[in-house]
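Here's a solo chain for you in structure tokens, the form predicted on its own.
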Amino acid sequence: MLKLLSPTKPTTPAAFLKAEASWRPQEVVFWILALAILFISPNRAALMNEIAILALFALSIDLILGYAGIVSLGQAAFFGLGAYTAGLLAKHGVTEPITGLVIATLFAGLFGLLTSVLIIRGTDLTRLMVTLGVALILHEIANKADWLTGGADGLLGIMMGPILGLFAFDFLGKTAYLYSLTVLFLLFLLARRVVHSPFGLSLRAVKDNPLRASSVGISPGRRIVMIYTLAAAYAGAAGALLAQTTSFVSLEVLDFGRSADGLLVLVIGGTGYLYGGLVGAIAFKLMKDFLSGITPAYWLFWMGLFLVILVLVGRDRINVQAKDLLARLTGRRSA
């Protein structure tokens, strides 16, 4: 049911809850234009695709960093590991997408499982280091294991069949866009079902104060466990889905960059609210398409100057002027 007013403030953790998954109207009107978009404007349904598993692999990063407080440089790490199942698994027989898609979300999930013990225990510093480390062990691994990866030359031969023997990717993206909605959406349910639940609002006890969490009777490390399993998940589903959209898999999908480049868009969208990552990407991969375009040399300068002033001037206050902004010029207008 769709939440128009908030008439009277949750007084109990339930109603908490049931307020904080009820549905807005603009999270409707977002998807909708999420869709819409595809057939407003077909000619961008590649860079539609890219933004989409950009905000898969974002949401990923949000579920860890703005729900359970961990800061990870290495989630990279997950992202490059199911594409390179996915791509693995095409390239030898496994041609069908959801297929490869389940599997490498699953073993993405189970090496974030494996891992999670070393970011239990320790500090934000060590956690960004540990999570750097896995990362750049995998990295180097993959690259001198060129007889199964390809090494530098990237992993080539990967030919991806219909999705359920029924849609087969064309040349625009099209389906490929529509495949990566699909999962993103999908996925996105499952995470707002999470964060919306006892379980998330224990993960933010655990953020805010795990000595306090531990004291009423919250165990910390089983939800750092739980909640970091499934963002590894995540970020392999977001890899996988480049690997059978685009053919082709190389070093780069385990490079620092790419776990850099989902914090930044963290940065621009915002932490703790899903939604952060859905709209860091979108804003992250449209700047650097414009900027690219009008000054392919320079165009890393100049987001690094926006990500500057929007550090120093702060979101809160960019959208309060904004919002202010458009107020004013509504009131003219209707003067």
Contents of the next structure:
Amino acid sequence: MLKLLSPTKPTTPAAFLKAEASWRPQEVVFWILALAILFISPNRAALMNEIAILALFALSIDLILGYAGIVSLGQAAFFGLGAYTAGLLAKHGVTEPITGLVIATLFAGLFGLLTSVLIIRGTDLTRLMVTLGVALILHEIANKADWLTGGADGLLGIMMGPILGLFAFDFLGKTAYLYSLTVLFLLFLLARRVVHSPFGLSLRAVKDNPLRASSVGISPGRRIVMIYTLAAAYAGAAGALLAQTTSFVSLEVLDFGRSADGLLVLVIGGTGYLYGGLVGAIAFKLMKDFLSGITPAYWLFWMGLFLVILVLVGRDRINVQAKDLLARLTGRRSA
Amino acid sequence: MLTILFDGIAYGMLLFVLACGLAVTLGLMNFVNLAHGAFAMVGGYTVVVLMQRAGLPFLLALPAAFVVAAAVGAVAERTLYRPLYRRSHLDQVLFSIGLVFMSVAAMDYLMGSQQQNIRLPAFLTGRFEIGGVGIGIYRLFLIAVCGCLTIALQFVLAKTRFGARLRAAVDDQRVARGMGIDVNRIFALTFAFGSGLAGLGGALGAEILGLDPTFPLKFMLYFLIVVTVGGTSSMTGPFLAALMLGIADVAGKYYVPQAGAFIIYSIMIAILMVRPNGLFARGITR
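The form predicted in complex with the partner chain is what I need now, so please give it after the form predicted on its own.
Starting with the chain above, the whole complex follows.
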């Protein structure tokens, strides 16, 4: 962080934040491409929808891991909660997607707020265990409460109405992708606003050194609660999108594997610069597509190998190199 | 009632043997090794292969499980784990999840995804009753073996020269090095030994816990609970935690089967809330 505040940068905090928050050309290109891809290859819309949802999920992990330094192994709890909420709402009459999405997001956020008290105290390890435990408890509840969730068979019979009564979901998934991409973009804007605010800056101070942060008057606990709640809401929104665009929810949304995937996606893309989750989601899905094309049953092995190598080589090194490459390609040195 | 207690104790002892290697790596060396269950799985499959393909008797296959898992552990420690001791917890988590994924897929490829059965020798099957307490012979065997291992382990850690060196290396690596202790070698030996115990646990537990390629994932949390709830300062903590967990799990499955694993997770969260460093911690926050 000290490096960022070096004399060549603007010196007042407000100017620093403003400089950080300004849009860079490659960001604009990224979002235009994300939209344009729909018209370039419309029959891949279903895959792209999945990518957008995964990106949102990874973004939520980035908020707590990349900006608050909290390692969570249970983000699937909120994803699953959002998915089941949206699914159940749709099944019981609330078929308008945006209404369902908002309710599911708020609900997951509320649950995040309630469980955030569990992660304020303790070490990395305690947090790891507690977040994992919460997700497993929800998985267990969803499994046993089959009168509500359909148990192991999954929640069937979700019928979604058109978005705002105007845009019906089509078979190719074009509407679905546009819907997910819009939600992702809006939430991304919000996340961008949050991390480039004084609040976001204080979060990074907490992440770097909680003790020092609290000695300059930042209360770490409250900030962690806030960002954790926000991240939970994001994960809930991602889950709701999945339930609505695929019309199906199963126990798989609460699996440990989903939390691990999310973490993996984020780490591939790099933590702490918001685009990590997005870039990672694209890379992850393409890699998964490619690997399961070669060996359908054993892609997990290659994924694991990739993780091991990533850590052994040093994930920071990869990210820095990738960023350098990106900067060189776009002809601009941003970082 | 007492039967459940007995089964719970057997289960808890087994969990302890499975988890005590992790108690050392995670608890003492502060390395978050989510892949610990993979070593247990190696031991379990070693027994399966030796018994089914080579026709070795069960009692001979058990030490083999220890040796194979320890060897795998030693190699992994040397090549993979050592560079990561000083890295962040996130790196260790990612790395060990990667190892779990690899081991699950590799075992699936090598042995198939179906559940493996271990045929116990006749003298270890069946059960008898003493004063209304139903006692499974195999469970009695488990308690005996695991009990001996626990005592031996405690003895090695507390009374031997090696144990003293290990504790010194863990408490302060630099000073230990300065005193002429070969810290790397001690850690390597300890890691291999812990993996071996996990392998033995996996072999002993295959009958009760079941053995299929998803084993490392399924029981990952149980091992972690034993260590985190037990606290990381001694072996007594994890031991008591394992017993508690075993009894609670067996009793829970018997009395309130609809709650499933719910009870265990809730207990864990509650304990960690009150004592973030575990029940029997020294009270130092790292």
